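In structure tokens, one chain follows: the form predicted on its own.
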Amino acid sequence: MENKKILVIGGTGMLGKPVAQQLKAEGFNVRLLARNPDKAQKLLGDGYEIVKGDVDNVAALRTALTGVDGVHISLKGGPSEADFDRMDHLATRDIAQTAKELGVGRVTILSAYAVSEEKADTPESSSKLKGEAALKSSGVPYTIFRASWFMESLPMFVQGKSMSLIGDQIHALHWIAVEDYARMVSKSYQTGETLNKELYIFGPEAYTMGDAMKIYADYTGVKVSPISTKMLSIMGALTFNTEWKSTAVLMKHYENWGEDGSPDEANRLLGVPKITLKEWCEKKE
């Protein structure tokens, strides 16, 4: 890892920051692209090179990508259809094309397990699929991480003392801790065996969303409150809340699609995720 430099795009976010930290802890030089460098430095601390800019600026991308060995993409679009396309499709396309032009060794990207031609039934999943296609066609070596639900997403369903279980979430999901995921991303930069692969990143145990929320609720003292996707969509329309409407569409998507990939290859190449949901909850207490 000596002298290897990795650019993390989205490195101040909930799922990008731990990747940047893990890469640094394992000896990589880490560069971040950030709209607000001062804020990024306060969030991550010293020891990171920070380039000012964002993914809409190709010139800033070129500066950030110059001289790096790899780039990890951890972007979140939405809630509008246009913003999903901007972040999950167009930004990925521009990063991949620029990386290819500059001879960057690899691009890694966080995607989701329910992204395919069959499952492109929402603005988010469609945009992610287009972004993946652009990455593959760019010619730059890539690794796509098809992650299941992150444990870190559970607090996002909490408002006050209530935790919203949105929709009829019947599928058992292998919840993954971002700590395990970050370790796997860092490991991927230490082997050529992960190049040009789509790897399913699943945690050690499977729970339906309702069961996972019950476990989290037991540790935090919140109450799980079911709400249908239709009701959330209506509430969003009545209150002009685009985030609620977008969430209703997202959760309807996950009502339809469960996990269908295998984590065996990822686990063999990158190590088996070990943090259980209960262990994660205990750390968060």
Ligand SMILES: NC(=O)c1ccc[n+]([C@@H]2O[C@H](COP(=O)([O-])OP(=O)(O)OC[C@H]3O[C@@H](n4cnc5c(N)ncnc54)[C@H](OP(=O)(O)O)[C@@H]3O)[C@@H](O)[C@H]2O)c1
The other form holds:
Amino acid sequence: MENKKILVIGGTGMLGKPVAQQLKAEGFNVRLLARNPDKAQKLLGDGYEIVKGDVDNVAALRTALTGVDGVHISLKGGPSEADFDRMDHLATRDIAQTAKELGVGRVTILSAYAVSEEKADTPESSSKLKGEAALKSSGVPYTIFRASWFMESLPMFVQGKSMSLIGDQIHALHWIAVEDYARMVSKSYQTGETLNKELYIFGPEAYTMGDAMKIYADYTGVKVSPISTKMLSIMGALTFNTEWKSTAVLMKHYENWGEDGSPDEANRLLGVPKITLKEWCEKKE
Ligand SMILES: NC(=O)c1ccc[n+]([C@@H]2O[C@H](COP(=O)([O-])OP(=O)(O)OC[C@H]3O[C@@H](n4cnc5c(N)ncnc54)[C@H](OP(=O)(O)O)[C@@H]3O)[C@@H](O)[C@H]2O)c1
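Taking the form predicted on its own as the starting point, write out the structure of the form predicted together with this ligand.
Entire complex below, previous chain first.
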């Protein structure tokens, strides 16, 4: 890893920061592209090279991508349709094309398990699919991580003492801890076998969203409160809350689509994720 430099885009984010930290811990030189370098420095501390820039700015991308061996993308779009397109599709396209032009060795990206032609029924999933397609057609070597739900998402459903279970979430999901995922991303940079692959990142146990929330609620003392996607959508429309409307669309998508794809290849190449939901909750306490 010595002398290998990886650019992390989205390194201040919930799922990007642990990847930047893990890469650094394993001996990579880590560069961050950050809109606000001071915020990035405060969040991640010393030992990172920080380049100021926005993914909308191709000149800034070019500067950030110059001289790196790889780039990891961990961006988040939404809640508007245009913003999903901007972040999940166009930014990925521009990063991939610039990386190809500059001869960067690989681009890795966090995508999601419910991203495929069949499942492209929301602005987010169709933008992610277009982003994946642009990455593949750019000609730069790539690895796409199609991850299941992260355990770190659970607190996002909590407001006060209540945790919203949105929609009829019947599918069993392999909840993954970001710590396991970050280790897998870092490992992917240490083997050529992960190139030009879509890898499914699934945690060690499967729970429906309701069961996962019950476990989390038991540890944190919150109460799980079901709400339908329709009700959330109506509440969003009445209060002009675009975040609620977008969340209703997202959760409807997850009502429809469970996990398919197999984690076997990712687990063989990158090591089996081990952290269970209960262990994660205990650590969080
Ligand atoms: N939650 C899950 O269970 C799950 C599962 C699978 C996949 N995912 C996907 O994981 C991705 C990352 O999610 P997250 O929760 O880590 O998101 P997040 O915390 O919002 O982080 C997003 C990152 O993108 C950066 N960013 C945003 N706009 C930018 C711009 N114009 N130029 C440069 N950087 C910009 C942010 O930087 P600032 O600090 O400047 O804001 C931040 O570092 C999402 O696409 C999500 O769909 C999530």
